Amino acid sequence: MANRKKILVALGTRPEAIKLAPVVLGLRESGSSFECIVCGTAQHREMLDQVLSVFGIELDFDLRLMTPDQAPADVISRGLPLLMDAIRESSPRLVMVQGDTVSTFASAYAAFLSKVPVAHVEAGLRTLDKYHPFPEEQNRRLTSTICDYHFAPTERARQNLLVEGVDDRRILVTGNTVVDALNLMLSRENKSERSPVAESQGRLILVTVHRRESFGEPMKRICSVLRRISLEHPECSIVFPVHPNPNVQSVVRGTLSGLPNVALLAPLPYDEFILLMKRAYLIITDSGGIQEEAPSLGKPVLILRDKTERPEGIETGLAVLVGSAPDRIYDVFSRMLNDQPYYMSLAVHENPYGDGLASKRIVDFLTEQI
């Protein structure tokens, strides 16, 4: 026991927890090799707790950072000293972070200040525009300058890191761990198959919108076209798990409440959300993770963003970048609904983002390297 290598895994949001859960489980199942310590900033309190519960993971450190309508600077200013305390107390050999949230950067910087090496899961994603997405693009670029090990999900991500001068010996192309998480959930018996939403009639259109860049006018435009889709296509059921952020709640509920074929839900546990993705005819989202999950389920995606750091799906013909312009969203939606050959061209592909073995590759790499 005394010789096990300590790894502190830092996470703060629902997507981080989903994508790090298979790695945490892999580290903990590695026998005597590692002691995995999980530190949660709780940047997303309720949504983080949901995911951890589904995967059976408990926090060793709970920093409880979430406050109403918090700004990125608040998470950093309050989180940095607490993260350093957790690192000091646990004395890990390595700190592991994931993705591009404020918690990601704060955790990596805390490790740097503590002179502890950092590994970055999902390294190398880029739009090359520091304000799109904001603040995620700059979070991940700053994190890359700190990290010692870079787990790139795709070859394109690896090339981005090489262009920035990262030593190729410190990069491993793993695939995206979200595919591992998805496969793990699909392998379990899912009692929520009998839920009323799963049995809804007609074509189910799954919608998620939560990114900071969608706040304000983009959110209003997106909701206006969803209202149009609802009114002009009563045969479709729109299911929208609504993010708890007030910037999302106020616009979504103000525009879409009361429509008979629109279900506005609270955020769902991850296993239930996967059920919705399986049941959906298509997905309309600004999420990054859903772009990576949907191909494994054969679901076309309309991406509600002007730029994406995940171009593989667009290039492979799995997704369409539609932004927030109502006419553009409606036109692509209508074509997917009415043009079956076009729909099938978007739905039938192998997943370019991973094969479900990313977490194993990460654990094997760390076994050899640290």
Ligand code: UDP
Second form
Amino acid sequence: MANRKKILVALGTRPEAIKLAPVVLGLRESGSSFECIVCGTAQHREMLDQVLSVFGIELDFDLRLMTPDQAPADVISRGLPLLMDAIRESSPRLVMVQGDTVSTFASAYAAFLSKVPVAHVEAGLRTLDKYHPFPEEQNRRLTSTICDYHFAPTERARQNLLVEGVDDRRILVTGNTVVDALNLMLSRENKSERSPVAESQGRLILVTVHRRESFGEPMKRICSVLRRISLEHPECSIVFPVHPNPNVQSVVRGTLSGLPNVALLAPLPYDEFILLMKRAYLIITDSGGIQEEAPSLGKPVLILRDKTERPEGIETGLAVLVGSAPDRIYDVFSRMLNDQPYYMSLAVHENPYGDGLASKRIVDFLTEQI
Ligand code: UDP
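What would you give as the form predicted together with this ligand, now that the form predicted on its own is on the page?
Time for the whole complex; same chain goes first.
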């Protein structure tokens, strides 16, 4: 017990918790040579708690950073000293961060200021456009400059890091840990049909929209085309777990409330959301994680973004980048609905983002390296 190597895993939002949960569970497996401490910045409170409870993970440090209408700078200015306190108190051998949120960068920077090495899960994703997505593209670049170990999900991500001068010996291509998380949920069969829309009729169209660059006019355009789909396709059910951000809530509820074939839900616990993905005919989303999960379930995705740092899905023909232009979204949607050979060509593929063994690779690597 006394000789186990301490790793502090820092996470702040729902996707970070989902993607780090399999690593935390791996580090905590019996016989492991690690002691894993989990520090939650709680940049997003409820959605973080939802995920931790699904995976049975409790926070060792809870920094409770979330405030109403917080700006990225708030998370950094209030979070940095608290993160440094948590690092000082636990004195880990390594800090682990994931992804590209403000919490990710703040945690990596706190580790740097504390002179503790940092490992980055999902390293090397790039759009090469500083402001898209904002602020995530710059968060992950800054994080890469600080990190000592880079767990790249794909070969493409590794190449991005090499171009920026990262030492190849410090990069490991692991696959994305989200596939491990998804597989964990799929292996829990007992909850099978507990989904709130298990009884919904017709073809299920699953929608999520939450990114900062979708706020305002793009959100209005997206909601207008969803309204059109709902009215012109009564045989389809649109199921939309709505992100709590007021920029999302006001437009979505203002445009889509009251339509008989549209269910506007609160964000769902991860296990229930995966059931919904399984039931979906197709998915319309601006989410990164959902783009990575959908291929494992054979679900085509319309990506509501102009640029993606996840080109692998588009290149292998699993997803279509549609932006927020209503006509483009409607045309691709109609084709997926009506053209079965086209639909099948999008729906049946291997997942280019991971094989479910990413967290094992990470734990094995750290066992040797630190
Ligand atoms: N997700 C969830 N409940 C929901 C909607 C999404 O558990 O109601 C999961 C989804 O399966 C994916 C993750 O949340 O793993 C994606 O998070 P989000 O879209 O917030 O962030 P992004 O992936 O874009 O960073």
